[in-house]
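Below, in structure tokens: the form predicted on its own, a single chain.
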Amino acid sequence: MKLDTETFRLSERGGFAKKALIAGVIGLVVTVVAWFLDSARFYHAWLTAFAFWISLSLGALFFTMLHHLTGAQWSTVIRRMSESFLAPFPYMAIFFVPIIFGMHDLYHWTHEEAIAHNPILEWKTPYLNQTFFVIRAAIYFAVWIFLSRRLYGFSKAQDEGHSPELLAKMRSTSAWGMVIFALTITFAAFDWLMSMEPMWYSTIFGVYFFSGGLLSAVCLITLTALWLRRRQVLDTAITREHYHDLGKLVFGFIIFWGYIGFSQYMLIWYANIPEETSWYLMRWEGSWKAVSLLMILGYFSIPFLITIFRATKRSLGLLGFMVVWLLLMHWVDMYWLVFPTWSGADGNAHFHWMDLSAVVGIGGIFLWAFWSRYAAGPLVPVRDPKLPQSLSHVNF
């Protein structure tokens, strides 16, 4: 892998895309075989992996729009990286198809006999029905794909020749796009995850899903930059000063995720309404209690205490370890949201090789799509007027 420092293009792309594609195909084949062994388990493992990877693209989309809205200079050098993590959206739309076929195993509200004996579910039927569920998902993906392609299209046009109009278009798109993004990610979280337990509800569940996705997207961007640095790609463009700022974002969003998670829990605990507390009680029984404690300690308390220090944010080795750990914790979070509803859980967490194969299968295609876009052109927006300031960025 070699970088032309004049054009910021890769003269040799390496074999990462091929390896990711092979791993993805193998993972998908193994996971499909697993469907014949236990279809219900397959659908839950698939939804967990899908929620994990789609949240990373959604977090990257928010990061990109936030960059344009704030007019940030320091993040210009990593903007193309976050834009490239939007490339998997069309493939994620395809990966949503198995969830449609598995709705009967995943969602209790698809059972006619359950609706017939539950007046609350019957009242929710105009929203919770299979046809409208699929239509809403199509709308979500259409919005995300449109926003990502529009922003990336403007960004690529800027490489050919900068004009103030392009910056204005990217900023205006991000302005109205942020509003639509907030609505779509909120309702997607309601539909795909919260409705697995249709009698339970939380008005900030969408924000909870968003906060974890945003934190993990920043972690993924940081990890990718560190991976490139080890291969002497962008090692002088993305400096320790940029990693310091990325570390500050990681620290800030750890607090944000913890705040949202605690707020959701505190309000339900304080109200002490049976149909609300049942969701947490289910996750405080058997071995799920250990997973819940792992979430508290591993996703918030310990990372908070480590990343609070300036030295951690400027230590590339320790920062790299922390972002990998937080990505793992984000997968555990998705597992914690999905699997307690699985009928085979019997009040305990049961990890299975199928969970790993689903993550590898979807993840391999995700990373292949990312690298195919990222390596195809300049690794930074070469004509962006803020690039010189970004390259010479210094923390104060």
Contents of the next structure:
Amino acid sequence: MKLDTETFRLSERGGFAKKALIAGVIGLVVTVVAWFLDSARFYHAWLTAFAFWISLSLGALFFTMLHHLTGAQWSTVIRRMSESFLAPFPYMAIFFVPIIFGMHDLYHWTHEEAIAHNPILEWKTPYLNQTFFVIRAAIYFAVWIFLSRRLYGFSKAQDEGHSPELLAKMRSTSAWGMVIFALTITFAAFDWLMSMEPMWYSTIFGVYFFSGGLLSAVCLITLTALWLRRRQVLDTAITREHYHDLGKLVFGFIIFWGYIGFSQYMLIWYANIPEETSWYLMRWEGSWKAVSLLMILGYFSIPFLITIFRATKRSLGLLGFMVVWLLLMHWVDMYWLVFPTWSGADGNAHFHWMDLSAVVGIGGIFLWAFWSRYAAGPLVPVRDPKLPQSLSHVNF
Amino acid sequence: MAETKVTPKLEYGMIARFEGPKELLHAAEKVRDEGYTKFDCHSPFPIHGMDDAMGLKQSKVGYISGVGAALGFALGLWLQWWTSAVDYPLVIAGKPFFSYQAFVPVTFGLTVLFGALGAVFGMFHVNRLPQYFHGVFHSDRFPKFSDDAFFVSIEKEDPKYDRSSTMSFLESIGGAEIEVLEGE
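Here we have the form predicted on its own; I need the corresponding form predicted in complex with its partner chain.
The next block holds the full complex; its first chain is the one shown before.
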């Protein structure tokens, strides 16, 4: 891999796209085999992997819009990276199809007999029915694909020749985009994850899903930059100062995730209403308790105490380790959301190879889509007027 | 004729004026490299890279704030444990006396409060504030530093300080209008 430092274009792209594509295809084939072995288990593993990867794209979408809305300068060098993580959206829409086929295994509210005996579920049918579920998913994807194409389109137009109108358009799109983003991600989290237990509800659930996704997106951007740095790409453009700032965001969003997670827990704990507490009770029994404790300690407490120090954020090795760890924790978080309701579970957490193959399968395609977009053009928005400030950015 | 009392003049150090921010930055580097430690730069606005040029270490305020936050955390937890589990135990909603879940918001609040207080007063401490008087006030020119002037001041306390050699050193690095700070 080689970067032309004048144009910021890769003169030699390396073999990553091919490797990612091969890994993705192998992962998908193995996961299809898993479907024949145990289709219910497969759908849960698939939903976990799907929720993990789409949350990264959603986090990157938020990060891109936040960059435009705040008029940030420092993050201009990583903006194209963030925009390229929006490329997988159409593929993720295709990967949603198995979830439609697996609805019967995933969502209890699709069972006619369950609704017939439950007046509350019956009352919820105008929202929780299969047709509307699919229509809503189509709307979410349409919104996300439209938003990401629009933002990326303006950004590409900037490479041809900069004009102030483009910056204004990116900003105004982000303004209304942020509002519909908030609505769509909230309802997507309600539909895909929360409705697995249709009697349970938590109004903050969408924010919880969003907070983990945003944290992971910042982690993924940091990891990608570090990965490029080892190949001497953008190593002079993305400096320790940028890593320091990314580290601050990682630190801040760890707190945000913990704050939202606890906010949800505390209200339910305090009110102590059986239909609400059952969700946590299920995750506090058997080996799920260990997973819950791992979430508290491994996703919040310990990373909080490690990343609070300036030295951590400026040490590329330690920061790199932390972002990999946090991405792993985010996957465990998705697993923790999805799997307790799996009918085959005996109240304990079980790991299966198809959990891994689904992550590799979707992830391979995700990273292939990312890299195909990112490596094709300049790696930074070369004509953006804020680029010089970003390149020479220094923390006080 | 009234008797005039003569008090010996005290020497505080000296200031030198520089042309602009760039010159001040280079002057700071040279003063640092010469081995001076008790000196300061005065400019109407913050200058990028000045911390490095002056050889300043990372501020300690973060650690003071961290200690404050840890104290606030401990105090918040202790306060609620003492009031609701020891001194006046009341059964609330059938929950244990020491219900740490319910204590989190107050503990969090006190952590933030004491962390913030640590940051503010830590900043006062490392800046040696409040300070009612400083040697640079003896200079009539000095107030212009908040308008359009750039000064380097070296204190007499500095082990390298010597009236004549410091003066010629400041002159050699481009300082103008060098003034010895003296007063009662």
